[in-house]
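Starting off, we have a lone chain in the form predicted on its own, written out as structure tokens.
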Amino acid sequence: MTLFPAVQEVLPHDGSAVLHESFLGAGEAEDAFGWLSEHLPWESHELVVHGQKRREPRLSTWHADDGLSYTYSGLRRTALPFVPVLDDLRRRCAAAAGSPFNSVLVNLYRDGSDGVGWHADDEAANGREPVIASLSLGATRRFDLRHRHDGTRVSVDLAAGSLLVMSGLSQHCWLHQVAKIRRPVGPRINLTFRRVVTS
């Protein structure tokens, strides 16, 4: 048996995105599900996308070491403390990816009308080629890439328990998203654990 079984690399050129399956098994994950969604202080904010105002269909929060903060799509986010899950899972995420990381943005997707738009994690605070890892909890939803020059485009269902590492020059050649859906799906939470290097 494998440490980390069914690994896979899902982008075919200019980057890496290193999908481990079964990262956490289902009662694992379920349990942190469980007590994340109960626990962490979900917040509500508006971004600014194309020079526009507008909420976050989603919920968030921010943990970071030493009160980090970050900035994307004009939110300055102060940070939170880790808490005891959340550094338990940012210690193994960081083993497997093979990069420390002082961050994690936390987001929940409540059903299907919960999404993000095409984007890059490709912010200074992130490096010049960041590594971030992915973890997934919760109902299973598709996650999008699309190359940036050429258009070709990638498409992998993120389960519970699933990782991906997204690393090299993912974040400059790659947009990525969660599209909206209209059929009944389950609540999500997404951890994207990363390493800011300014503040």
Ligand SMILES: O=C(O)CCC(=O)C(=O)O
Second form
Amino acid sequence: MTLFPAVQEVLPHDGSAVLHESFLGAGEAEDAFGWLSEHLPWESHELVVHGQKRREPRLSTWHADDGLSYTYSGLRRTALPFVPVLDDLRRRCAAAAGSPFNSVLVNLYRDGSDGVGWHADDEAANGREPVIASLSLGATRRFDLRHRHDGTRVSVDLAAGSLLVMSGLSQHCWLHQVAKIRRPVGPRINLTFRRVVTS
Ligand SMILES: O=C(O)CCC(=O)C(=O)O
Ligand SMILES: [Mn+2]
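Given the form predicted on its own, corresponding form predicted in complex with the named molecule:
Every chain and every other molecule in the complex is listed next, the one we just looked at coming first.
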């Protein structure tokens, strides 16, 4: 008997965020986590938040098809190429999301003192009503969404192998975060596949 549907909409209104709980099998998710954590050239970046420089509390890499660059919280990033593991995951996430992707931001949360604060993926480069596929590997972390106007809160645990596909008004009407936590937690990798549009 299945107690919870394997694929479910988590937003009550104003956009969509569809959670595919077991998008990757446990072995596949472990293999991808192991390979990416060992082989990606993890970078530590400074962000400009409210005019102040801060070191981002997570490591990341950004990969894109030829010639794309991207501005993220005041930081201009030049793309690394897609590698076969990322390309395979991109193809599968695109099929599930029903949308093509030309880039992926890969984040490594080393422990509970890494996180990402409230924000929306609403940079112009993501286009209007972007489809963003967010694949999680490694330790489970809580992902919070908060409606910008009515304050509605939704939280989901993003476990290894889960895929969250955000679309429609989700970036206009909602903010999201991965809060820092005090309890001991292992490393987590999150991949957000996006389609960056160039003007
Ligand atoms: O780690 C996550 O689940 C979310 C990451 C995120 O929101 C981002 O990189 O824009
Ligand atoms: Mn985001």
